[in-house]
Amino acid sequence: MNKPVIILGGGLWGCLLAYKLKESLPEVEFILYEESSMLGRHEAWTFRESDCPKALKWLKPLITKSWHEHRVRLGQGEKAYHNPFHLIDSRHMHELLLEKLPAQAIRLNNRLRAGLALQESSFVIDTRNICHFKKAGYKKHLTVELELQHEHGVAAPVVFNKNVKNKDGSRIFSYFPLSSRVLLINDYWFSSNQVLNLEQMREALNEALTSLGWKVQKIIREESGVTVVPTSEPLFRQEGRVINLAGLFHDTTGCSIGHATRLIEKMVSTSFRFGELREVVNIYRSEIENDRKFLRYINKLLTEETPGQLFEMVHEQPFLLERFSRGELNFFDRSKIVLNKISSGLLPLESHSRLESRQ
């Protein structure tokens, strides 16, 4: 009797893989291991439709909320983008996978090491993001779902940059209306240090809410963490018959749903045998490496003062924004970013030739 495939990690990658595998290759037996009591660990993921348009059909049952447009604040103005935004809420994803997958295919509250997993499986797919990078800095996030005392009057998601350099770097702030009084807020801070000062972030969040004229009735849930803004390829442990998916995310924004959906679609189009899957993953890593090198180099140039200027420049051009968000910049996109940084004095002229050699 063949042993099952073991998927380690019930985060976004692990859940999407398990869901798509059950849909496309129902004959493949697998077990999804998650060390917490809930798939997705109480997180919520937002993404633009242009990040993964081909995957939208199979992602649809996982999507909790959608908006036909989103708005971006640039300087003193606000600009509408007719690029839909979608939300995947881990609470809904958890319930859906418990319903769709066989009971024996999900093991919660179970931390299994790759070495031990190999003894129980035909091979292991490790979706946990356990890897090491050279660091340009850190991205700290505070995600809060809250209910206001009154209706907020917001119809579509709003994203803008706020300068908090006197506190802890630059900041990308966004809010998403879930109902007439409930908002999901993502607050991302770019910093040179990894200290997660939640009291400081909560204080800044309250200041932002007050400036918008909102009073909080109650906090429904809160999630926070720190991720690396990398300047190098990921280094991760390879052992035996393990396919490691670590480090596959947008190097500047940290979003992973684009890479996750594109690679998973390639994986389930195979016979789902170890050798073929390993080759598919290795080829995918090679194909995206040039784009990732550029983003990592940009990360190296992003001091605490400059993420906001990159934000403004990218968001002024809708098609550049779409390609940047996917991590698929062409030569002209890269040139625009480089010239913008040279003209603003953020990139020395002599760095341009070094950058060209990376394209």
Ligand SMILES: Cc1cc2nc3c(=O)[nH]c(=O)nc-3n(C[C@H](O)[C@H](O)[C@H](O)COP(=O)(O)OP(=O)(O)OC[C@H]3O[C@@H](n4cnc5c(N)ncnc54)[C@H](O)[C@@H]3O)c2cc1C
The other form holds:
Amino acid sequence: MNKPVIILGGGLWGCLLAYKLKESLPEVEFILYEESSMLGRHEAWTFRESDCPKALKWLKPLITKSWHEHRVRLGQGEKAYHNPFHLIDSRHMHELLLEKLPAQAIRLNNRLRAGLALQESSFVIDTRNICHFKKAGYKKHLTVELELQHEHGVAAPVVFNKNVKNKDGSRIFSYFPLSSRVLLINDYWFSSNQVLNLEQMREALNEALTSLGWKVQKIIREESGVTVVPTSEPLFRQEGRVINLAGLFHDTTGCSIGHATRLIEKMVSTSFRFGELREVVNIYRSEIENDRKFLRYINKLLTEETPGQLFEMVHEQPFLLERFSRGELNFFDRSKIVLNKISSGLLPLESHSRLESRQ
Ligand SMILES: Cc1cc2nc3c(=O)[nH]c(=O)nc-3n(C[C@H](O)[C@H](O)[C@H](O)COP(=O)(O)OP(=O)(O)OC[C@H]3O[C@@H](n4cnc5c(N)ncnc54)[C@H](O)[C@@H]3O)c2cc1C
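With the form predicted on its own done, generate the form predicted in complex with this ligand in the same format.
Once more the chain from above appears, this time first in line as the rest of the complex follows.
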């Protein structure tokens, strides 16, 4: 009898893979291992529809909330962009997977070693993100779901608010209305150090809430963490019958959903045998490498003195923002970013020529 495939890690990657595998290739036997008691560990992921338009059809049952547009604040007033935003809440994803998958296909509270996993399986798909990078810096995340004492009046997500000032490197402050009084707030700080000073971040978040005229009734949920802002390709162990999905996230924003959905679609279009899958993953990695190099170059700018300008520029233009968020900047986008940096004096000319020779 064939041994099952083991999916190691029930985070966003592992759960999306398990869900799609069950839908597209129900004959493939697999076991999803997660060391915590909840798939997705109480996280929530927001994403633009344009990050993965083709995947929306199969992602729909996992989506907890959608907004048909989003907005950007670059000064007085808001600009509306007609690109829908969606939210996947892991609490819902956890319930749905428990309902859809056979009981033996999910093992929670189960920390598995890759070696042991190999003995028990035909092969392992490792989604744990264990890899090394040269780093430009770090992205500190603070996500809070909160209820206000009053109605907030926010009709659509505001994904960049220039008026919320930086404290430590550059900052992307966004908020998503979940109901008339409840908001999901994402506060992302790009920083050269990895110290997660939650007191400082909470204080800055409170200042931002006050500046927006909001009074908090209660905090419903808080989630925080630090991810890397890389400047080099991920280095990871690739040995034995293991398909390693480490480091497959957007190099600047740290979001995984774009690469996860695109590669999962390719993976389930195979017969799901080890050799073929490994080839599909390797080809995907090499196809996206050129785009990723430019994002890693952008990352170096984020740790300089006035990096907020770069996010401002990207958020000013809807199509540039779409391509940036998908990680697929074209030649004109890249030139615009480089020229903008030169004219604002942030980028020495020799860096410009180094960049051109890399493209
Ligand atoms: C606060 C915060 C907010 C974020 N918000 C967004 C967002 O809105 N949109 C977005 O796209 N990205 C967001 N991100 C980035 C986010 O980290 C990634 O997009 C995504 O969670 C990565 O998923 P993953 O499956 O690759 O890795 P992980 O989420 O790290 O999943 C790996 C899983 O493996 C499990 N595991 C580890 N070792 C073992 C073991 N030995 N045995 C069994 N299980 C194991 C872990 O418990 C974990 O659940 C956010 C990050 C943070 C910290």
